[in-house]
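Take a look at this single chain, the form predicted alone, given in structure tokens.
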Amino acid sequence: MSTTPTHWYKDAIFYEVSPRAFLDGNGDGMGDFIGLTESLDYIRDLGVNCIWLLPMYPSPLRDDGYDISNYLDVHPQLGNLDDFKRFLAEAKKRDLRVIADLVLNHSSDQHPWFQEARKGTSNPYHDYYVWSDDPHKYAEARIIFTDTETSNWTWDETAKRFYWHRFFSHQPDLNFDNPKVREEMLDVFKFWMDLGLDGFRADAIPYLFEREGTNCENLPETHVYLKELRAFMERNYPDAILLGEANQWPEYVLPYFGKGDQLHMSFHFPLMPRLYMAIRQEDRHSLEWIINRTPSIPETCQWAIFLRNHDELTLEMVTEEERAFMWREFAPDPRMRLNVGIRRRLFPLLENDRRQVELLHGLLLSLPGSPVLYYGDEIGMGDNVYLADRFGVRTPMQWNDNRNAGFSRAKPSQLYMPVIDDPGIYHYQAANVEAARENKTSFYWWLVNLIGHRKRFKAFGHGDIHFLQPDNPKIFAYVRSYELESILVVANLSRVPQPVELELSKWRGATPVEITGQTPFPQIGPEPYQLSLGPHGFYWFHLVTPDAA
């Protein structure tokens, strides 16, 4: 075991999979580790350098996972601990990474802490969960499920009283101020790790606490017990990495960090939003406010952004204005919205117009942070809005043209989730691995292209970033920036050409090298640099000085 951090998460791209979707080993109609660890040629052959799975412990899955019912084994579903560590091994034959989803803010109903807490305040369980003979206690919380919720306590008849819960009715929160809780968390912690897992995507961080006259969110006991688990993983695991989901502001995750003592990475919600605002409004400004508002962090984090991922596109970080937009123009039947989001892939949501999807994975790569890709999307799989909740972008991986896309073998009444099959371009005849890798000019192709030459340059994952505000406000551009590395990204949000003039002085007598193509363009001299570019096309450009040449 490495006992000095390599930061390899800054350099990384991570690549999200549901278990349970992505191949069925064993023919039972229910993706699985022994499909996953088939298709691990595949994953790798992205370019992409960590997996990041979803909720694979058991649960009643009435929230796919989400409601974990026994921490310390995997879901028979997915298979056994045998076959989770044959796959984390096979994932290392190929450099390949893995962090897993945690739970750490509720359990299931089910989980047997809970069944034990319902006997009684003299039960040990007890003081594992937040009770209250009072259900107006903690009343500034907001509901953060305001499609199924009514409050965030629950009448328990067995106990006799109401217990809290963030989410859903069925997933009772942990009490945090119980050492014991924390104690079996860092069990829980060392149990994988030890089995050799990377890290760990902690879900629901800013809820872990609860006190009175507050919202109950990003409390101070909540960075006190980070620093205490990832001084934990800094002792024992000072390679692995903890990813949190914070859907807040900038400056209000920034505390998650610390002082590079707390969370390594941290996913940079608000950006998201704002990059389909921006092709769709063609204007620049919103996505360089929302990154001119977002405060510097410790050299040794990183922000996780993404376009898509098994969510919502949540859009709790925006204006009701800008809501109300974005439901408009990406949202405009009902049934696509949930909760304050929008619960479609990505290809549907830009219509299937490639040149929109490209230049959005042009900005993703190029940003500061370190891009999360979502399984499908390398393909432009479909979704399914008549499914219910967030399952409509969690159906079955295409492999192929077969039955079942290739998913499984089982009957199609079997599959957990029906594949997308309705006539047209998402139907999974004509979105599927096997058709993307057989066409050379497939989005498949030319992201692998891209994730290629992105890994050539460390200034995409640790470098800084200058923006050019040029006077045409639908050209974004801007330089990113890490010792004597210069990337400059030009990127048009219009639907048709653009014209730009660059102040690029400071970069006097370099020259801007196209770099998928690794075509040299005009040297930069003392005048504006002028380019033209395509509908929604864009540049990554190295600038090679004189001396580099």
Ligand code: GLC
The other form holds:
Amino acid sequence: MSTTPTHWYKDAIFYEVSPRAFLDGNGDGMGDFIGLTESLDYIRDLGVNCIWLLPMYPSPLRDDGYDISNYLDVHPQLGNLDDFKRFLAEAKKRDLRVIADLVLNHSSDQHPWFQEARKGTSNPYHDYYVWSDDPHKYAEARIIFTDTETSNWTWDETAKRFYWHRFFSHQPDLNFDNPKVREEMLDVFKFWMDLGLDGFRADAIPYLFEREGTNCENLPETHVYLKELRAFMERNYPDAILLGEANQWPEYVLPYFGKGDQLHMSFHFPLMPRLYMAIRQEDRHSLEWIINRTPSIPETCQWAIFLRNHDELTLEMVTEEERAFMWREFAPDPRMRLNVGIRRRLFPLLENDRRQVELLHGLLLSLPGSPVLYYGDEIGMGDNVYLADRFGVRTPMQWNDNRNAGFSRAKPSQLYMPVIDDPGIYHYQAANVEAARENKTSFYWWLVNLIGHRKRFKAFGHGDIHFLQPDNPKIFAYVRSYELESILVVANLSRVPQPVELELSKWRGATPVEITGQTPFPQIGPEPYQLSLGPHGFYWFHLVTPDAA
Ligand code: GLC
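Following the display of the form predicted alone, present the structure of the form predicted together with ligand GLC.
What follows is the whole complex; the chain from before opens it.
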């Protein structure tokens, strides 16, 4: 454990992985920590710095592990605590950090706390959860899982009362007003941090408290609690991080950073759909709009930015018109939709168009924030919209063209989810790690390369952003600057070639050196700087000033 914070997350690239989906080490049809440990070289070779693990705790798995029945152990299907410790130690050896999901807001209804709580008001655990005799309490709180839930209250036959839940009805919300709950969660926190985790992704953070007359999101009490948690971290685990999941507009996320004394990082939810929107509209304005609307955050904080994750591509942070556009463009089949979002993977969303995939990564890896990649996207994995809920984007990792895509030795029918084997480009015989690595021109190698280039510059993780706003709305152009370093990014959001003139007088005399090939372009003179870009093309330039050269 280091004693001084290194702020490593500011420059980090995260890799989100489901231990259940990655590699099956014991042949039971389910990924596990033995398999994940064996895959660490693969993860390190991608060039990422930190693994984000989806929930690995004992659970009835009615929400893929986000329904926890014991916070202090590993799900037996994934291994045991020793397997987990070995995994952590092996990750450390490879300089990989590891954060895990911490589900504070709710437990499974199978958790012994809830089983006790149901027994009635006199049970000491009753107050661990949020109960009411009146299901109209907190009426202003929205329903999140609109496809499955009709109320945030569910009647419990045993307790003869209603209990509160912001997600599935089998996930009762814990009562954070109860100091005992806060203490229990601190113990959970300590338990995992003492094993050597580098921090947590704090799941569903806006919903911890409830207050009448509010929408029960982002309440001041939550910030008080987070400050306490952070102060405890600073004292005991100063180099660890809290990455919050607050699916909110930036002005509501800002308070979660506090004065640099709450969350270290937070996902930038509203940026994500706009990355997709911008390339379909062939117009940069929604991107500039959302980034301009994003307030600056304390120096030691960082955004986590992403294209896809294990959930539906959420469309909560767009207007109704934009949502209709996104649904029309990206989810024409109703089966592709879920709740307020789209349950598809990156490559199918972009119709397997390599140029668009590269362009979105060119933006993801150069916009303010630390990129979070989702397992399988680096090898162009497809999805299965016929699987329920969000499982279509959580199918087994595709390693090679052997049985079960090399994921497991089990019988195919034994797998926790089928591998993608519909004939075509997403079949695991085509989209797999081995094939991607054998082909030197694959997206996989392209990405590994780009990640390597990103790491040479501090400006990506630390710099501010200045939009150049050329007349051509199809060109998105910005400069990221940090100390003496300036990176110019120019991207063509359209499917056809585009010219652009850039106002770069501030950098007059500098030479734009294209970063991936280190090729110097013409020096910036007094005239607007002219470039042409191919379909969905983009450039990253290092602006080298004469004195620096
Ligand atoms: C978070 C998770 C999601 C889960 C939900 C309820 O939003 O990302 O997968 O279903 O919390 O725990």
